[in-house]
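One chain comes next, on its own, written out as structure tokens in the form predicted on its own.
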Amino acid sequence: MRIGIIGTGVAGSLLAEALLDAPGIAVTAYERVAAGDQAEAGTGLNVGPNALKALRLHMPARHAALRAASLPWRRWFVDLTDGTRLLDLDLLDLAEEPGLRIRWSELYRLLRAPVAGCTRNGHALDALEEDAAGRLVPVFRTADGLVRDGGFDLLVGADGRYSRLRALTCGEPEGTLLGVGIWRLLVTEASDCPYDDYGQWFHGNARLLSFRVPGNAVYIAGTFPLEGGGQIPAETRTEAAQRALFTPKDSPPCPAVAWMLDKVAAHLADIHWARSATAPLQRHDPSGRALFLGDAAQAMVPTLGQGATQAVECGVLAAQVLRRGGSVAEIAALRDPRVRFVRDFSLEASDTLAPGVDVVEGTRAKASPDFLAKLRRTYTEVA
């Protein structure tokens, strides 16, 4: 069986390591940027405890990898930006082990190591032919021009929420935006940051999350409301804008939130804008040659740090499948409802983001037996 994986993001590369030795496959990794750079990915991210257990039972030396060059995520805690705690959880009552802290760039380079030797840097998927027997032939743009490496009985698009793999054999899907503005971005000097695990501070919807990474540095995101959902004003990417977002009407803001600020302001220039929104889920084409995992198949908020967790899942429970002579739609079996389940919780946890809902009462449910067993699950029921 000729596989051809098209992206060596997160499930991408794990599910092109795991078929590697897999007896009557042959894996080919097509990846869009050269080797080695990793320049979009300059911001960093905690994976959840789900992933680092689907790694422990079926890639035990990745999760070795991955443990040994980031810190532990253990604690979750929320405060109002005056410094008021509202809920302080310990991931371990919840979960069979920590999660993690990582870079962006670092995660890249420990998962796409093991497979450079059958991954082509460079390739952008261009166009979707078919051969004789009925395969899919993808064409790429390269720095040559168009090329063609010959038909697949299958291909995977592991190639993020806007996957041309998918658009080229299912049309585009309909993205659902949810009305929130989010930035981000990775402060490099760091030596001076007054907290380390992660953290979320509110001031009404408006949400800072932040936590240290390796490399003395610290990841920071902020979220608002948008009105309408509509393009982020370019009044609010200002340093006014921004404190006046997160800070107390009748207080100082705490020294983490101060912290921040400052931050926001000294690298405004670097800040990552984006809007919040997901996609339909789609596992595979209706013919059942593509195959779409991570945020091709299922894109959805980051409230929960379940984008890069799910992808993890993915790669490493895709290739267990195909490992064993399975299909698409055993794939789909096996992933669709864990996917659902996750989505709708994520959602669910986004509550405190939407304008008008109670901050302080939306938090501090989030310590009731439901949403406690909710997240319990989210962190162990992994196949």
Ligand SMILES: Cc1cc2nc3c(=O)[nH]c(=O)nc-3n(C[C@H](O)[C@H](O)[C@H](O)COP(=O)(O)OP(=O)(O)OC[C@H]3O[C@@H](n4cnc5c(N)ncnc54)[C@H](O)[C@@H]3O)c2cc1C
Given for the second form:
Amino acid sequence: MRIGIIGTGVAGSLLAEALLDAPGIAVTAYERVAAGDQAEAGTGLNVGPNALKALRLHMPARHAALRAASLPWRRWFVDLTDGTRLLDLDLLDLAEEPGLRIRWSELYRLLRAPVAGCTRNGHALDALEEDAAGRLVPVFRTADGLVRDGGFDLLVGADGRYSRLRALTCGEPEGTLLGVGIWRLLVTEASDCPYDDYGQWFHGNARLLSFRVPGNAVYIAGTFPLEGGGQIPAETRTEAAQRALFTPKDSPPCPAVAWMLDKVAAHLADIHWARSATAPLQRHDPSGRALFLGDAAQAMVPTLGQGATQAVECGVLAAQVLRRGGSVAEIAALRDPRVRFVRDFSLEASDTLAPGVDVVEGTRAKASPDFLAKLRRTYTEVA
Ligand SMILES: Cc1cc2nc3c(=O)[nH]c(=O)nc-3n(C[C@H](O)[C@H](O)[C@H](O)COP(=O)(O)OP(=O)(O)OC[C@H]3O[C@@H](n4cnc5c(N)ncnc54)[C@H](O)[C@@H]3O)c2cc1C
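Can you switch from the form predicted on its own and show the form predicted together with the ligand instead?
Let's see the whole complex now, leading with the same chain.
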């Protein structure tokens, strides 16, 4: 069986690695960026305990490599920006092992290295054709012009949120904007950072989220309501607007928030701005010749850190099904109910970002038995 994988991000790299020695399967991966180019990688990220469980069970060498290059994600605390504590969870009360905190460039480097031999870099999927046997033939844009390769019994779209393979086989998905703006920053000189593990700080429905990652760096993300779900206005992208968003009304910000706001002021030009959005889940095309994994299939809201986490589950678990000769329908049956549960729960956990929702009440509800049971399911129910 000839399998082509489009994109060697999180899901694509793991799938390719797990299929490399599979009897009867020949795998080729295509990646639009050049070999060793991690420039498109973002900032830092936290990967949930459930991704680590999937790797521990099915790809122990990759589990060990990621653990060695990361810090454990063990805690989730939520404060108001004046320092009032609302929630403090120990992930080990809910999971079998900690999650991890890592620089994104390091994650990509570690996942791409084992599949370098089967990856064609500088290949961006552009179009699709069919051979005489009805197999898909991908057409790539390269530095030397358009290149055809194939045909493939199965093409896997692991090409992220704006998947070209999904658009070509199923049409552009209709995204839903969540009315929330988001920015991200990686601070690389952070010896004086006054916190370590994963925290969130709220002022009204605006939220800072931050944690240390290896290499004396700190990842910071800011989230704020966007009126009418429109574009992020230029006046919001200023130091004064960001200070106003997160500074308490009647007291100075706590030391952690004061530190973050100073870093925002110093690095305003490096900040990446975006709008939070979801898209309908789609696992494969109607013919079953194209399978979608990770963000290509399921765009996640960021609140529970399940985007890359679910992409890990996708890559690892789809490989198990394909190795035993299973079909795309079996992968859908395994993944879709799980992804729906995690996606709905991530949306539910994002309630305090919506204008008008009481942050104190909404956050304290996250210590309820019902919420904690769902978090435990998220962190442990891995096939
Ligand atoms: C700034 C930021 C911070 C985030 N933080 C977190 C976090 O803390 N925790 C978490 O779990 N998730 C986080 N996410 C989400 C997470 O990064 C994604 O969910 C995850 O990367 C999805 O993995 P993937 O394998 O589906 O796609 P990606 O990792 O996006 O990989 C897609 C790959 O496909 C390649 N590609 C794209 N188009 C083509 C094409 N036409 N041809 C060939 N190759 C192509 C790309 O170059 C890339 O290598 C964050 C996202 C962003 C943007």
